[in-house]
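What follows is a single chain, given as structure tokens, in the form predicted alone.
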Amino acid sequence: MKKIVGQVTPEEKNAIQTLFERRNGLNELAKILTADNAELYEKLVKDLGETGVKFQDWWDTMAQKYQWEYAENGNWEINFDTCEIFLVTPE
């Protein structure tokens, strides 16, 4: 089930969209990079970790700021076109 629980500003949306795109790009790079290049591999792992923390921090901060509804087995999603936040739960 998916229901609207809030909305963020365009600036807030831009911040999470940048992190989302970076995380996706790093995940794609991780699929093709091998541990053979240890220096680059370590940088990728570090960057993935830092980006993941920033990504989660954004969600935590916005959830606290806007007091979004939550569910134990649910997660939030954002519509980048409308800035709407959805709570997604199993049916």
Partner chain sequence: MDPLPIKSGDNVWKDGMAKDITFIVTKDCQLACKYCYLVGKNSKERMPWSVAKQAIDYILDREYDSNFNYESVVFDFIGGEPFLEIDLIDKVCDYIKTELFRRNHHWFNSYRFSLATNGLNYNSSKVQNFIKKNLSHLSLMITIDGTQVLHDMNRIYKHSEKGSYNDVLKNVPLWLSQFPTHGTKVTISHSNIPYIHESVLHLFSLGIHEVNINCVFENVWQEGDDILLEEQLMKLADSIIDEGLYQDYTCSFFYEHLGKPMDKTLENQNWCGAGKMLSIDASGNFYPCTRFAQYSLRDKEAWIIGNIHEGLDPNKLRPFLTLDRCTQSTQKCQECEVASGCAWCQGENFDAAKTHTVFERATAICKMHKARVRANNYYWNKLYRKLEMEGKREEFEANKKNVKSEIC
The other form holds:
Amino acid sequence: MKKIVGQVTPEEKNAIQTLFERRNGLNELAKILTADNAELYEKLVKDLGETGVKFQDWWDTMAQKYQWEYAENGNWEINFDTCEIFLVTPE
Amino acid sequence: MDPLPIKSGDNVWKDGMAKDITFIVTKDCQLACKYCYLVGKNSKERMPWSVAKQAIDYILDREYDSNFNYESVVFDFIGGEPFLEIDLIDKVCDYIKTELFRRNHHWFNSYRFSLATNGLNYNSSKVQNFIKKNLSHLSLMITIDGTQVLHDMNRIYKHSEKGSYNDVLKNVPLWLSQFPTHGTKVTISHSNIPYIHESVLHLFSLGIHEVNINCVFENVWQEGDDILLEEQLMKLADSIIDEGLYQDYTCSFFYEHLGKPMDKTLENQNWCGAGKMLSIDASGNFYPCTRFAQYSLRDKEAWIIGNIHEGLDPNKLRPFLTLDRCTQSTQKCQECEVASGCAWCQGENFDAAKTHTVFERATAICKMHKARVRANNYYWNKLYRKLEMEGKREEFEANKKNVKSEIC
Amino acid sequence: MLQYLVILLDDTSVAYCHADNPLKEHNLIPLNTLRKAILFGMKENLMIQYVYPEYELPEEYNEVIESIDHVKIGREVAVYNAVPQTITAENAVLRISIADFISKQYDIAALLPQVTRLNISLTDIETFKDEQQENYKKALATLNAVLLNLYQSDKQPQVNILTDRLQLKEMHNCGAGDTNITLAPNGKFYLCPAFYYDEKIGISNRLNHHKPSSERSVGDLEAGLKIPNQQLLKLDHAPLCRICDAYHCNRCIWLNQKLTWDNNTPSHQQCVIAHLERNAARDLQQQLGTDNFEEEAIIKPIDYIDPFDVREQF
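Since the structure above is the form predicted alone, I would like to see how the form predicted in complex with its partner chain looks, so please show that one next.
Everything in the complex follows now, all chains and molecules, and the chain you saw is the first one.
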């Protein structure tokens, strides 16, 4: 089940969308980079960690700011087109 | 709680904010489609890796140059049939990703790879490996014209002239499982007008939810084609509405903001992105769009705006970047009561122009646009009346997708 | 609206504008063609400008030439391809490269007291580099200094690139194909002499890659004028120029075609040079005192040098 529980500002949406894109990019880069390319590999590993932290920070900060409804076993999702936040729970 | 964002369902990614860079990786194709605008296809001009690499380096070296300082980027691979060069495309994409990251280029946070394929070797292991490696950054469209009769009428093999429908169709389920929100593109020419209704419904029945469709801009239309188009579109409108397909499927022929007069000042933007895009061919030449390369021009000499060795010639880009709607349109077009949504292709404008200019709008599509407008008015009037009777208009309006009226 | 008919009396008629004349062999306009051209000009109410070759024309031509009011370019309007010591004609054209204009700025300035009007025509605009801006500005300032002195005395010579802009309130450009048309010795019309030269030396018109052709004529004396896409030669169909206030700019469509491949779009070089001149004209106007000029003619300060860079603001 999916229902709207809030909305963020376009600026806030842009921030998480950038992190989302970066995380996807890093994950796909990880598929082709090997430890042979030591310098870039280390940069990638470091970036993956940092991006993951920033990603979680965004959700924590926003959840704190907006006090969205939550549910056990549920997760929040954002629609990048509308800036809406959804609570998704298993049927 | 695991916060996973949902991917944008918008079919025009970062519209207007993305630089579109097209690699013409080959001019070869397994097919010889009867309506193909590429007049100079051949199997010799394949892009070498060295050219692709030099082009990427040139572009990425200019991160803050006004021609490349866009928030996002789409790297397109076009042919002929681009997947004939899957090894090159795979290497190019790997290089782009690695370089964007190594250089801390801002596009690493906002890039896409985009391909339109005839779908014939979609299930090959090389193509599938490429898709899996790049899935979250990939936009991929298989072209199917519609029913088998229509598809095989035009999309035939180069040597045997056999239709390609069955060979494409077998790959459609795999494609839709990987790209469930992606649509297909149908091109309407004189000969396939009678098949529009059944073809669009056929594509919907295959599970394709978005059918982008447009009439060719070339001067191919014959007496009565507009009436036939109108009939086909009204029949399609009836089917979409009567069978309730409008809830889950879209056909770009029906666009709510189509067919209105346009303000000469406020709605004076150019239609097409030529000049803001950059195409690169196998020799390393730059073009404002693929349609300005020699293999897609009937008469005019190619409009080359530079090359990987000497860079862009900014003077050759100036006409494109100063284009507006009214300057290139006839008085009749400017004053047309149903102007909105009437598209043009800058390349066709150039090819058909009396002089060497991109400022002369080709109007071969005029009567087809007007026919489309009539059918479109019929569609929306009928649909909204139905929704009002059912008390569902507000709900529909709140949920309707934002469909771009035409694609290039 | 057409106002002028330029008649090239010979293939070797003097070049008097940006384009060099590469044609070296004499090819005199047939007398009958000349008569028809004059008749065309009379019927269309056009002012005729004959462009002379260096050699003397046969006597029978002079009689025909004199049958209508006209201007003689290459005779009463003297054309120089290098900086002369002195100028005897009241009206002169100096065709010069950018480098020579800069290096010979003092020699040119010394000519100003000798003329009523001097048209300076740069012959290599396409080679202009942004790094040359400062030097070009300095050369214009040198001429300005002389003009200022002269203007404070009785003598008030005109220099196209500096003084034309002082009085203009709207665009006043070359007008090739719009206010003037050129007739070549072959009896055909061209937008300007440069298009005829390009045809004669075989530069492709880029219109058909299957059958390359250098054809550039826009009609002939028999069939009349037929200028395709003539609207694109007019100011209202030039997106950059119609927002511009470098009113004196030649807006050379031959250079447009050569450098941007579109008749209605100026190159970066043409815009920059025209704006350096516009700004120099503003300096001159300020020094002369803006009280001496009508309000609409006062040149405003601007912060760009190529309108292309600020096109979104208009």
